[in-house]
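Below sits a lone chain in structure tokens, taken as the form predicted on its own.
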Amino acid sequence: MNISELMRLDIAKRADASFKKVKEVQAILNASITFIEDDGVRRDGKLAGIPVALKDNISTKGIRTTAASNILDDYIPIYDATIVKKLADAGAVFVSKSSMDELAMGGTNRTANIGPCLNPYDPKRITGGSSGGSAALVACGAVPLAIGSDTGDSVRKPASYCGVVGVKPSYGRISRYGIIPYASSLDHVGYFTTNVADAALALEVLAGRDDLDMTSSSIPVPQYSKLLNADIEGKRILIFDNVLKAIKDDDILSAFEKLIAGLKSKGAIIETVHFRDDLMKCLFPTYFIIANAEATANHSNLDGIRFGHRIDGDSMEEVMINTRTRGFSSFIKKRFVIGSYSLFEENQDRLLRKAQKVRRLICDEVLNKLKTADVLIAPASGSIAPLIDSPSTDELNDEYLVVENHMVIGNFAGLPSMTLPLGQKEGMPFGVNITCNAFDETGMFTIGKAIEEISGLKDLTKEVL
């Protein structure tokens, strides 16, 4: 049920099935790190009694968070998440810590330390990740709401892949005190839904200023459910070229077509563009070396004595040497070594300075584009859900640069951005992504709204019981 479906229900009754439902699906798609049984149903509130599940790089006060990383299994922080005292005062209920990437850093899910978060619409698929263990709750309709977080497009892919609307709003517009970092100049609070509505209402719950967040905007958070129309009369929406000339699914791009022709016939004035390829070939490696560089740095007090599961050692070397070996995961080690070497004081101004300079290239180009107009909008990805096993992708080819990568357009420039369902194929889902002005929420909303009445797609959920 959505969560308008779960608010004609007794209050009591609100959260019962996904109680149950979560627990149930955990050995069919393994999405859940830690179950919370949280009995204190609240009366009131904009999301009084709705089951919602937060991903685990969430700090909650007394219960055991662990991003997915051995290094942090016995964790247990004192203090709540902004986001989480959010939730709670608007009556939510939490039923599940769920999967992710270790420590976020990863596209697939399939790092966390618990073992691969499966896609409901086919378990030998991934989610998607960082935040796929969140989609796939929702995916399956275990939970109407599930919160993640976005550095990449750690939302907004898993949404496409488990064909749920997943959200990653202006950079600033949702707290991130309490959220165990990956990169702070890009990570986002995010959350996943099944209909554009409930995202909606969902914002306005988690948006505003938090004093114990500097980098959280101080501009007045709307109400978004009930400015939410599907007027888009007039509305500038430009085409990413781009993307869609390094797409070679044919199902893919005829989706798209059928969904272009219909924002027309709403009235909508459309118009291609093309960025600078050289500028959108380097998205992968300019956030690669940004993000991973930031997570080094962040990540420096998971050392056994500050914070980490500590493993014992004859000198404080010893045991920072052993805790990081033994608490991390080679893919992460990996990224750790890329980190360092850009933080290199002789390495910085040849790679880390440098990539921040590519990415106020990007910005620009992107954000002098939408000057005149409304959104950006091109497939999500190219293609359905990969296999868990399906061979490494060639991260160098123009596919993977450019369509695989896109998304992080809205990271590095810290804009609203929205996946939707857009089609399906063999059975699994596809998505397509809007971006829009910093800000521009609303208007992002309406677009999402008239793209949702358009496809038809509103409220899909996928049964794995």
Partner chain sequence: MKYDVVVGIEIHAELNTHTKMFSGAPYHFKAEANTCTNEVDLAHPGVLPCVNREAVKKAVELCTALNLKIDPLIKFDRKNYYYSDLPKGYQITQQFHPIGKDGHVTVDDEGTKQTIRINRIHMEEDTAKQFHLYDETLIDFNRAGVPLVEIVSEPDITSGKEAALYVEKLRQTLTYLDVSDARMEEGSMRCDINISLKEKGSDVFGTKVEIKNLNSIANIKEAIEYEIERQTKALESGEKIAQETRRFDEKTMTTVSMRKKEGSVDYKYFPEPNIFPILLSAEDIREITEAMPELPDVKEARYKDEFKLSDYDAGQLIQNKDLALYYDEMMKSGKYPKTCCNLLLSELQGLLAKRNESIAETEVRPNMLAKLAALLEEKVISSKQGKEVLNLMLDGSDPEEIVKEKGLRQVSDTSIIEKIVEEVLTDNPESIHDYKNGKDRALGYLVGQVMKRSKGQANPQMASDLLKDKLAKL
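Next up, the form predicted in complex with its partner chain, please; the one we just looked at was the form predicted on its own.
Only one chain is given; partner chains and other molecules are left out.
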């Protein structure tokens, strides 16, 4: 399913199938937390009548928003996120609040309080996370566009596992106002589509300065969809050598090689770049410290006093303690403890401030190389989607540290980055990731379009019914 196909239908009918399908696939995928009922309102605009799913950390006025956490189980926002207004103004019709890892703190979508979200290509496998519900709903053809958020690779990894296009534009390109945060300096709004043209169109609607988000950019928003072409003649493409060297899967490697050959034959200039190994090994710890330090403060508002699921106590302090103890899962509490620990005055120099310095070094390393190039390219993951009950990964082995964390560079430096389908193995999709210079979304879509033409993997969906 894609946007241009739906546009051929009568505006009143464009969302009909979606309203039905998000409910029908629920038993198989568990991809929605709240279904949104059709109010019958249809508005004109770039997305007139187009059904859209919203990750459940996006504030929707009057519609329950839980971020997949028990602590917000009965939270009904009093305001709309800026992107919700923008999408509605463009005529989008909301059909689902989609599943996610609790408070977007995870990469598997196994930690949602409603249980894991399942992969349409194989419900025994994960979707990846944290925006797994949105990825699954696009992948199964329930919606042509679903919004997610991306703090480490929370849009781009599930896009790889679910065989869809996943976009995270530059930091500041899309307003974050109304997105329940994970880590403010790393959080981006991202989204899923089934093709690059839809991705370009969606960004036209979502992007732009918002006075409610001081980190949003005033750079004018180009007409991405009109500028879209696949001409990559003379484009300089950097192959991310550290990632390639660490990948063990031959199918992924050979698909990647074929893609590079295709890009070369379209006139691109290919170069291989190797970043400092010590810095690449720091990607995960650096991310983990910064993200969790910010997260522990960001979620201090969840105290049961003003909203959310309150658990009573004899004093105000007890109310807070009870609410937070019962409201968060152990995964979240673990991250809060780590975040808090790195914020202690006696630890900050050694942990948070050091992590911030390392983040700067990593950014400099990558930005220096990108200065004279257009794009950095690598497989989005070293494998297809893992099985749900597979034992948790050793997060500190060399392969994991580089291969499964390289996309966080886009978050560290705020660079536009997207994942596109690259191939399939055992019936499961896997993707390729491209990362470009800040605010060069136009260039990113051009290269994305070329990749789409070479791979032929466009408008993929997997019927689950």
